[in-house]
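Presented below, as structure tokens, is a lone chain in the form predicted alone.
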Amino acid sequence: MIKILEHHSLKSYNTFGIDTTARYFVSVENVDELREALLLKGYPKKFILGGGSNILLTEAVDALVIHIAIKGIVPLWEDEQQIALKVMAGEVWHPFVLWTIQHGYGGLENLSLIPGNVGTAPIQNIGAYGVELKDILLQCDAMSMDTAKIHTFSKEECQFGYRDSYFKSEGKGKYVITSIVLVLTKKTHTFNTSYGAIKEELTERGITKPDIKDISNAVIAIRQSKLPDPSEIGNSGSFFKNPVISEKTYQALKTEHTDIPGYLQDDGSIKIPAGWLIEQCGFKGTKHGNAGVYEKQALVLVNLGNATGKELLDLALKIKSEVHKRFGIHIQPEVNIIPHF
């Protein structure tokens, strides 16, 4: 039997450390409890909360907040080369990645130290250092918010894009992901060390033939050098997506901003590092009340003390406005802002 709490603090449930509350709150530890919570009458608004690593709460949540705490890692099948793992939504992402590496399974090493839970990983199609979740995901199970029935989504049905998926667009608010199935390698691992930072880190460590643990350790070191620990400084990692513009627009920008970096995409468009744009606008390391921009990475907004969600949102909007004014580029938040603005 689930227990509903009232006016429950959400400070420890969001990595920004925003001190706000849920009108009603329940933590569910299995699929049956989730179904019970979704089918409860008398709570017209229901809000799903995972690891709280990708949200900015700008006010109290006037809803039944359902915290997903469903745990479990189950092997489904394996052969000499691969293994398929069913991972429940409440597993914390980074400890799970370390678990796969400890067992010798390859595929997730580039995604080490990403905050959040397994259940929110497909929503964002999390990615880092040349690898995205879609590269190793086979399918995921999701429960309908309306009927509480479970539907299995294939990789194609998830409609993955850059930090995007069906669950973030057309299916937003319609489903709760309960588990994902990943296919990982057991023997012949494919390493992705093409990103310069990984190569440099491995070279500094004197590693010429890295294994999955070496790559994971390199990624962890790189991320720790750039990103603050949420347990010490409230943050949600990269706040903005890297904008993608046309080749024509990029070339026009280069005439005025000769050093603007750009990365060619498969479709011919150009991805611009949002952190570079923000830094050029002078925001890196600045303080705005209790909110600020991290001194080592301009893409990260931080809670410097007792910042409210509104303070952080105001700073984000100011950054967005300045970047557009200077470069004519619209940058969009990667973080989900609650309520949506």
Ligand code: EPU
Given for the second form:
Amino acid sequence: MIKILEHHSLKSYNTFGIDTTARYFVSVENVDELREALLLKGYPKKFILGGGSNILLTEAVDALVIHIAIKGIVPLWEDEQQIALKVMAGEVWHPFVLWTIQHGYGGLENLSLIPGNVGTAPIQNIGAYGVELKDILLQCDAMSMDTAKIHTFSKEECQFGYRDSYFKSEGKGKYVITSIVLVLTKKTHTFNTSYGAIKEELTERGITKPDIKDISNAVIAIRQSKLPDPSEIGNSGSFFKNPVISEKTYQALKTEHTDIPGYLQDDGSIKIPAGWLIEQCGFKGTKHGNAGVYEKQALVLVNLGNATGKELLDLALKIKSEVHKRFGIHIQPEVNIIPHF
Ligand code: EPU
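The form predicted in complex with the ligand is what I want next, because the block you gave corresponds to the form predicted alone; please supply it.
Entire complex below, previous chain first.
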């Protein structure tokens, strides 16, 4: 039997640490409880909350907030080379990654220390240091918000893109991810150490033949050196996505801003680091009331004390507008702004 709480604080349920409330709140620990919550009559608005690491709450949530706390890791099959694991949505991402590393399973080492839960990972196709979730994901199960029936989505049906998926576009607000299936390596691991910062970190540590744990440790050290720990400084990782522009626009920008960095994409477009654009506009390390721009990574907005969601949103809008004024580029938030932005 699920228990509905009223005017429940969400402060410890969002990594920005915004002190706001849910009109109604329920935490569900298995798929049956989730079904029960979704089918409850009398709550027309329902809001799904995972690890709260990718949301900015700008006001009290006037809905039934359903917190996904469904746990479990189940091996589905394995052979000499690979293992398939079904992981329930409420598992916390980083402890799960460490569990796979302890068991000697390869594939998630570059995705170490990403905040959030397993169930939210496919929504934005989490990625770091040259690896994205889609590289190891086989499929995921999701429950329809309307019918409470579970549908298995193949990787193709998930329509993964850069920080994007079906669940963020056409399927937005229609499904709750209940579990994912990942295929990890047991023997011959495919390491991705091409990212400059990883190479440097491994060299500094004198490691020439890294194993899964070495890469995970390097990634953890890099992230700790640039990104604030949400348990100390409220934040939501990269606030904006890195914008992708055409080669023509990039060349035009380069005539005026000769040092603008750009990374060529497979389709010929160019990805620009939004952190660079924001730093150029002078925001890095600045404070705006209780909201701020992190001093070591301009792409990260931080809660310096008791910032409200509105304060952080105002800062984000100011940054977006300055970047557009100076570079003619519209940067888009990666974080979900609640209510809709
Ligand atoms: N840069 C600056 N100033 C800054 C920050 C960045 O000039 O303050 C420029 C530099 O040129 C730097 C480049 O941006 O070389 C890239 O910076 P970084 O390696 O920190 O990566 P990012 O593009 O800012 C992306 C992801 C991160 C992920 C890292 C590593 C997005 C939106 N963010 O950041 O993901 O950890 O790459 O792969 O794609 C997240 O999504 O929350 C996240 C942290």
